[in-house]
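Presented as C-alpha cells, the chain that follows is alone, the form predicted alone.
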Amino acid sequence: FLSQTVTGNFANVIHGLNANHLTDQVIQRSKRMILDTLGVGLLGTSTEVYHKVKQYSKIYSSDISSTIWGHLDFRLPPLYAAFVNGVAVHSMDFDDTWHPATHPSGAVLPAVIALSEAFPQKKKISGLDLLVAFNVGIEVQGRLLRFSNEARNIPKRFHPPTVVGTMGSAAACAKLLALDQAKCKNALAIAASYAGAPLANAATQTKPLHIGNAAKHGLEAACLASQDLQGNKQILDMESGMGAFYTDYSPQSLPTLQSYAWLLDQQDVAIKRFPAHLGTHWVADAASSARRKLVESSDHMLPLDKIEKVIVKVPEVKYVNRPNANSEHEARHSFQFVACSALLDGSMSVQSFASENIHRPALRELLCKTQLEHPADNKPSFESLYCEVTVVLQDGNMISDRCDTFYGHWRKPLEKEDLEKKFQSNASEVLPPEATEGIIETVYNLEKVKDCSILSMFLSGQSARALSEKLRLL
C-alpha cells in the first residue's frame, strides 16, 4: 500500500501536490528565487568552466532540443541544456542557498525548464505548471534535509546539491510529467544511485558540474522513471538508501494534502549580493563595518601601513579557510580572501573575483597578516553563525565589528528592488535591454502565463518577436 512507506508518502505528495496548495508566500518566495537564479545563470555564461562544458556537450545531437540560456544559434538535447544551463547558474557560487545547508533553485530551475521545452507542441506547459514542479523540487529537498541533524551544518563530507538536489530535481521533473505514484517512487529511487559528489572538489572547476549533474541526473531519473524503470520501493526508507549520505538518518512523513504546508513557507532563502560562499557573507559586511571605522579615525584613507594584524572570527569550516586563494574559484572559498578585499574596498562585487584584484600587492600584504580564530560559541551553521573581524593597528588601537545577519540573509531578504538590480546587472552581461525586462515581467506573472515556452525565448536573447508573442500570452 502506497502511503504505509515514507517512500511512498512522498511519491503520494509529489502526484497530488497542484496548483491549489501553492499559498501567496510561497509564490512570491518562489519567483524572487526563479528571477535570481536566472540571472546567476545567465551571468554564468561568461565563465571559462561554461565554455568547458558548453562545448564537451556539443558532441550530443537530437532531433528534440531546449535553450542555452544567453544562446539564440545554440540548442541542446533536454538532458545536456539541464546541465549546461546548471554549471552555469554555480559557475561562479552566486545562486541561492537554504537552511539546512543547499542550493536549492539551481537543481531544479535548469531541469524542469529544459524538460517543458521537450513536450509536443500541442501540450504547452503553463507557468502554474512550471511554478507546481518547481516547487515540489525545492519541496523536497527541505524536507530530506530535515531527516537529518547533521545537515542542519555547513557540510563536511559531500556537497548537499549532489544529493537532494537530485533527488529535487527529480521529484520536479516527475511532477511535470504528471507521473503517477509508483512511477514517482521510481524515478526517485534511481535519482538515489545518480546522488552524491565529495566536497573535496570545492573551490576548483569541478564544483559548478554538481548542481548541473544534479539538474541533468534528476531529469535523466525522471524520463526513465516514465519508462517503467524500476528501482527500490523503499530508498527513502533504507538506512542502505537515502540514509547512506547521513549517519542520523530519520525519515517521516510529510504533512497530509488536505492542509499541505510548505517549507518554502517557513523557511526563505539567501539570496546573495557577490559571487561567493555564503559563509564569507558575514565576513565582509563585518570587515566592509570595520573600514568605515578605520576610515573615520585616518583621515579618510586606509592606513594599511599602520594595520599589525587583522583577526577573523568564524566557525571552522576547512574548505572556506584558504589564507592563499590564487585562482577566483579559490578565493570564491575563503573566508580570509573576502575580508581583505572588503577591508580594502568597502565592499564586495563580481569584480573583486577578477584576476588583477586577487593578485593586486595591497591584496596580498594584508592576507599575510590576517588569522581566523574559531570561538566555541560560533557554530558552523547558516542560520546562527556570525562573524567579527578585528584590525590591530601598530599604535596597539582595535577596531573591531560584528555581523550576526547580512543583507540578504533570509532574516534581512533582499528588497525587490535590489533583487531586481542584480538580476538586471547579471542578465545585461549576455542579454539585449527587451529580453531582460521580458524575462523580469514573465517571472513576477508566471501564474498568468499560458505558455512558458516564452520564458525560454527570452532567455535565447530573443526580444521584439517574443515579446509580442507574450502580450498574447498574458
The other form holds:
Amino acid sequence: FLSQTVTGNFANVIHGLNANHLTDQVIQRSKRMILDTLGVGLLGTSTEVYHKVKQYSKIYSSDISSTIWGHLDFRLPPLYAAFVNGVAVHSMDFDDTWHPATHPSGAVLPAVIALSEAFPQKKKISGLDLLVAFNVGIEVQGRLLRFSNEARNIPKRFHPPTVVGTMGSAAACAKLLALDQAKCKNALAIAASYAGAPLANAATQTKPLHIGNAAKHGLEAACLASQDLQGNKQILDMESGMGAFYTDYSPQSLPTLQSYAWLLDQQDVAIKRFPAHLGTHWVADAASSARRKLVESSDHMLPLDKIEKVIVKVPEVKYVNRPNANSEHEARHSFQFVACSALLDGSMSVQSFASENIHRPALRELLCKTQLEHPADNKPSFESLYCEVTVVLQDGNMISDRCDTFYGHWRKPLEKEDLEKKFQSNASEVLPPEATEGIIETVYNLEKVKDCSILSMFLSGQSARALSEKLRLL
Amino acid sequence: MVYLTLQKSQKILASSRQVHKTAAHVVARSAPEETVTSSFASFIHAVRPEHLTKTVLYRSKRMILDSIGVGLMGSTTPVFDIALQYCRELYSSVAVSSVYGRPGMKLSPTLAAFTNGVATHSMDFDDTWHPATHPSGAVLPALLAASQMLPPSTKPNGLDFLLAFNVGLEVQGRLMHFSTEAHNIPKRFHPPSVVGTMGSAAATAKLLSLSMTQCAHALGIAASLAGAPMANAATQAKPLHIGNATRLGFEAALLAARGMEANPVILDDIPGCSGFSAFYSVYHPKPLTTPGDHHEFLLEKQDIAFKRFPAHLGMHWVVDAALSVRNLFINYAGSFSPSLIRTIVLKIPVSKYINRPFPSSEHQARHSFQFNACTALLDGEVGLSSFTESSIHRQELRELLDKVVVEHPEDNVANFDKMYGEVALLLHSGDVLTGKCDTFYGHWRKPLSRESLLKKFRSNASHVFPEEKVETIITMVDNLENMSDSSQLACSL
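Could I see the form predicted in complex with the partner chain next, after the form predicted alone?
Time for the whole complex; same chain goes first.
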C-alpha cells in the first residue's frame, strides 16, 4: 500500500524489514554494540542509582517475568526488567554514542531482551529475530534524529535518548511482537506521548533513568498498541506530534525496502573507553598525550608543582563545563575533571570516578589551575569537535597536544580485542567466567542462535556449565 | 507488601545519604531559599491543613466528587479496558489499590493510579482550569492509590488528603504561570502531561510526608517523565496523558522517597541546558512564598470549570450558543427545520485540534466545534449518547455538518478565560438568526450549582454502582475533612 504520510511509511518499514535485509556490516556492528551494552549494563548493577531503582521495582512482581542482568535471585515483569536493565546500562555513562547524538543501544536492547522472555505461548525468539528487532530500533532512532538540524549538535533542551530512544524501543518491540502496520503506527504514536525529558537531569543520578524509561516506555507503547490502543496516525508528520520536541522539524520518508540502506552501515557508533560523557574522551586522549610529552621532558616525572595553568580547548557545552565535580555523576560530565584526572594518572578508567579519586587533593589543586576555552572553530558536534590541552609551566614553557579523533570514535573504532577486554572487565564484576564467555560466544554467533533465551540465562549468571554445553549444540 | 518495602528503604536511604553527602553539600551550598525549585520544595513540605481556606475546601471537594464520577463513568470505556487488561496481565503482586468501578479488583498503587487516570480522561469529561489544564485527574488517582498503600498506623486523615490534593493543584497552577504560552489553548505539549506530572509528584510527596530535599528531587525526577505532544489529543491515546501524569508523578515521589536524586534546580532557569523550561519557549520561573500564617492558594482566586457533557471545554461555548439560536429558530419556524437553513456560521477561536469538519470517531467528535454545534442544533442537547457510533454517523447530522462554515474573528482569542462562541443560522429566506455565548453554564464565571453537580455525579456513577453506593460516596466527599482514614474513600470505589 502507498503510504502518503511519514508515519505510515515508518510503520510499513518497521513491519516490512526482515533478516534478509541485514547486511554483513550491520550485523557485525550491531553485535559489537550488543556486547558492549551488555558489559556496561552488568557493570552498572554495582552502582547506587541501580540499587535504588532495583529496590523500587521490586514492588512489582508477577508470573510473567524477565531476567535482571547479573541477578539470579529475582526476576521482574518485562517492563520493569527493561527499566532496571536500562538504568544499569546508562548508570555510569559508559554506553555507546551515535551521530547525530544519542545513546542508541541502551534504549533498545534491554527492552527487546526483556520482551523476548515474555512471549505468552513460550514462543522461541531466535538470535536473528533479536538482531532484526534491535536494528529496527536503532534505525528508527537514527532516522528521527535526521528530521531536525538541532539534532546534529550536542543537545541543549531535551535529552535525545528520551526523545528518539523511546520511539526506537517502541519500534523494536513492535517488530519483535510482529505487529501489523496499523499497530506499528499506533506504537509510534503512543510512544511519542511518553517521550522527552529535559537535559537538566544530565550529570545527576536521574540521568540513567532516561535510558531506563526510554526502554520501558517504548515497550509499554508497543504492548498497548498490540492491545489495539490507537493514537495519532500522523504522529511523525505533525509539528504538534514529534515536532513538539524540536524548533525546526522536517520529517522524511524512509528508503525503499528493496535492499534497505541502514544508517548503521553508513555511520558507526562510538564505544567509550571509560565511563564519562563522550566529549571528555577527546580531552582524555589530548591530556594523556600532553602528559607523556611533559614527563619525557622532565626526567620522567610529572612536575605537578611546576604547573601554572592548564588550558583545555573544547566546544561550548554547558552541561559538561564543570570546574568542580562533587559527585560521580558530575565528574562524568566535566571536561575539567577528566583533563586533570588524565594528566595525573596518564589514562582514565572506571576507577577514576571512585569517591576517593574524585576528592584527592592533588586533583583539586590541579582543577583550580584549569580553565576552558571555546575556540570559534570548535563545533559542539561529535562528528567534528576536537580538544587541545595546553599545560603552562611556571618557567613559561608550554606543552600542548591535540586530539581530533579519540580511540573508540567511529572514525577510529575499537579493535575486537579491546572491545572484548572492555566487556570482560565489566562483566566479570558480576558474572562467573563461564557466563561472560558464554555471552561473548552467543553474541558473536547471534544470527545462528536458534533460541536467544540462552543469552538471558547467561545474563542472569545461571550455572554456566550446563549452558555452555547447550551452546555447543547450536 | 509495599509499605514494608517503603519502610525498609528509608533505612537504605539513611546509609546511602552518607555516600552522597557530597551531593547534599551541593544542595546546601546553593542556599535552599534562593532557587525557585527549593521554594517549591519548601512549600510542598511546609504547607499545613490550617492553610486551607473555606473556599478552597469547598471548591476542591466539588472537584473530587466530579472527578470520581467522571472516572467511574470512564471505567466503562474501551480505552479503560485496554489499560486495565494491560496492567492486570503484567502485574499481580502488591495489589492494594482500588480500580474505579471494579469492587474487589486491586492493582499495585502506581498502576491503579494509571488505570484510574485513564478512566478520568477517557471521555474528556473531567474538569478544566485556567491557565488551561485538567488538574484533578492528574492528582486524585495517585492520592487515592497512595492512601491505600500506607500502613494502617499512618493512614492520612481527610484533611491530610485534602491538603495533598490542593498541593497538587497549586503546584500545577503556579507552574503554568511561568509561561505566557500557558494562558492560551495549547499547541505543542498537552498541559496535563507537563504540569500534571509535576502536580502528582508534589501531591504524593506531600501525602507521603517526604522531606524538603526529597520533595525537590521528586519534582526533578518528575520533570524527566513529563511532556506529551498535542497530536495525540482527539485520539484514543489522549486519556493516557492523564493516566501517565498521575502515575509517573507518583513514581517520581516513590523514587525520591528511596533516595533518588535529580537536578536540584530543575524549575529554575538554567542557561544552555534546559530543565522544566524545555517545555516552553518563553519561561519565567517565580518562587513560591513559604506558607507563613496563611497561603494564598490559586484555587481561592480562580475556580475550575466543570463540563456538562463529555467533550473538550471549547465545545461548551458553541453548544450554549447553538442552543440559544435553536430556540430562536423554533420560535421563528415553529419547529427545528434544517431544510430552511442555508449556512451555519461558527465564530470560534483558532485552534487546529478542535476544528474538525467531519469527525469520524468519538475522540474526534469530542474535539470538533462543528460536530458539537450541529448536535446541539439537531437534538436540543448534547450528552453522553451524542458520541456513540450511530449518533456520530447519522445522516441528518452529516447534512447539517455540510452547511457549516467556520470564521475566526480576531477578537475571539484561543483562551478559556476570554473566548466566546457564536452560531449564526443563515436561512434561505435571507433571515439571519444568531446565538452567542460568552460564558457557558459550568464555566468558572457561572459555576454549576450543587444540584447540577450532583446530578452529573449521580448520572455518571449510577452507570456502575447501585444508588446506595452512589449516595455513600457523595456523603463521604461532603465530609472529607472530617474523615479519620481517607483511604476509606478509595476503598469505596
